[in-house]
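Next up: just one chain, as structure tokens, the form predicted on its own.
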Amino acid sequence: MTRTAVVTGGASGIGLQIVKRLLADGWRAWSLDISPALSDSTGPSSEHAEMFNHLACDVSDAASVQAAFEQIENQSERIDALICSAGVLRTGRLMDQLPEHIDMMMDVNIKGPWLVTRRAVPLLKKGSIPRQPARVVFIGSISGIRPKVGSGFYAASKAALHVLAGVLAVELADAGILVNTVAPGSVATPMLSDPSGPAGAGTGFQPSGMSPLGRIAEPDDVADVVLFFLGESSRYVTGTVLPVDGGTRAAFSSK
């Protein structure tokens, strides 16, 4: 039986890599993203076209989420996994942040996963069977464990997401749904490499840089752990937050 996954933030970065890995592993994948379409150069290859759908969706808007899942239900009577990767970062010292930026981070990073999970649960219940429970995976952040100056509200939103995932893991256990969180450190995505990106002048924010392993993460490093949480080996794992940061948060370095 072909398994079906829904991935938010599936048009770029970590979310896009998760979509590509799922398709390569034989999953049917639905990508939900505020971006209306994926380009031919960045989207999944043509060989996976029949197994892939992309829907424009604002995860922070309940009506948009409802409309997206109505389209999914028209073609899929159940889903086996939900991966919430959509997220936004606005940097700046706490006293310099703009209220609209705070609203955006809280709406996308906290309310969004809640809205999407709430809407997905009926389909996830249908996809859950004994010994193969349905899965929800949130993409959190190491900043939710060890926050930084210059991204305090982002860190707060991710810490809240970690808490949300833990509570959902307990509340959805009886429904046969496992909920876990992957917490990456710095990842080589377009947002990080953009010179006008989060580490702008005056924000006080600096990316973590090289981990103790001598590099920053690639999107595949995160996707690997997401796929672990979707696989048979994690069938008794729920409510966890797993850092994927090359040891960055393990101890402060003098380097």
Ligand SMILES: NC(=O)c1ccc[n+]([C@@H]2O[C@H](COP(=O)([O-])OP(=O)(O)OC[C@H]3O[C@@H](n4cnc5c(N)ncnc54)[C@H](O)[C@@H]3O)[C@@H](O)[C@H]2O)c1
The other form holds:
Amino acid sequence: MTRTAVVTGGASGIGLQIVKRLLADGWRAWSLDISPALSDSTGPSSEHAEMFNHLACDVSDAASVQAAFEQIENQSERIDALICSAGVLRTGRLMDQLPEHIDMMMDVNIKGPWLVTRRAVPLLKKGSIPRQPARVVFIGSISGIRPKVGSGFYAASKAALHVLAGVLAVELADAGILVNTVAPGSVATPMLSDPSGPAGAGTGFQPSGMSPLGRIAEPDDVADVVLFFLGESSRYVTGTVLPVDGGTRAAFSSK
Ligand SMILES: NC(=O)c1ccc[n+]([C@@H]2O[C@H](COP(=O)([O-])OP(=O)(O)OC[C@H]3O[C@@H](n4cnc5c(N)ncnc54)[C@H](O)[C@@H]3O)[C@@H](O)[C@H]2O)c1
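Provide the structure of the form predicted in complex with the named molecule, given the form predicted on its own shown above.
Below, the chain from earlier opens the complete complex, with every other chain and molecule after it.
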């Protein structure tokens, strides 16, 4: 039976890589994003066009989430997995952050995953069968475990997401839905590399950069771990926050 996944933030970076990996593994994938799907060679391959749908959706807006799920329900009576990757970063020292940026991070990074999960749960329940529970995976951040100067509110939003995921894992256990969080360190995506993006100079924000493993993560390093949380091997794992940071937070280093 073809398995179906919904991926928020599927138009870019980590979410896009997860979509591509799911399609390559034979899943049907729904991408929900405020940005349009990439139609060039960096987007999902046209060979998977029948198994891929992209919907314009603002995850922080309940009506937009409702509209997206109505479209999903027209074609899929159940879903097997939800991956919440949509997220925003606005940097700045705490005394300098703009209230509208704080609202945006709280809305997209915390309320968004809650709105989407709340709407997905009835479909996930239908996708859950004994020994093959449905899955929810949140993309948190290592900054929610070890925060950085220059991104305090982003770190707070991710720490809050980690907490919500743990509570959800317990609340949804009876429904046969496993909830886990992947917490990446710096990953080479537009969020960090786009020169017109928010992680600019003068904010005090420093990406983690090189990890003890000697490189910055690629989106696939994160997608691999997400795939583990969607697979048979993780059937008894729920409520965890798993760092995918090349050891960055494990110990302070003078290097
Ligand atoms: N890149 C990193 O270094 C890094 C590190 C740790 C955690 N993360 C987290 O990983 C996740 C993915 O980030 P990324 O690096 O792939 O960034 P990205 O900017 O490449 O992708 C984020 C996607 O989310 C979408 N998005 C933003 N607001 C949205 C909204 N309101 N509704 C729907 N979609 C929205 C964007 O359009 C974009 O496609 C985020 O939650 C981010 O916080 C990233």
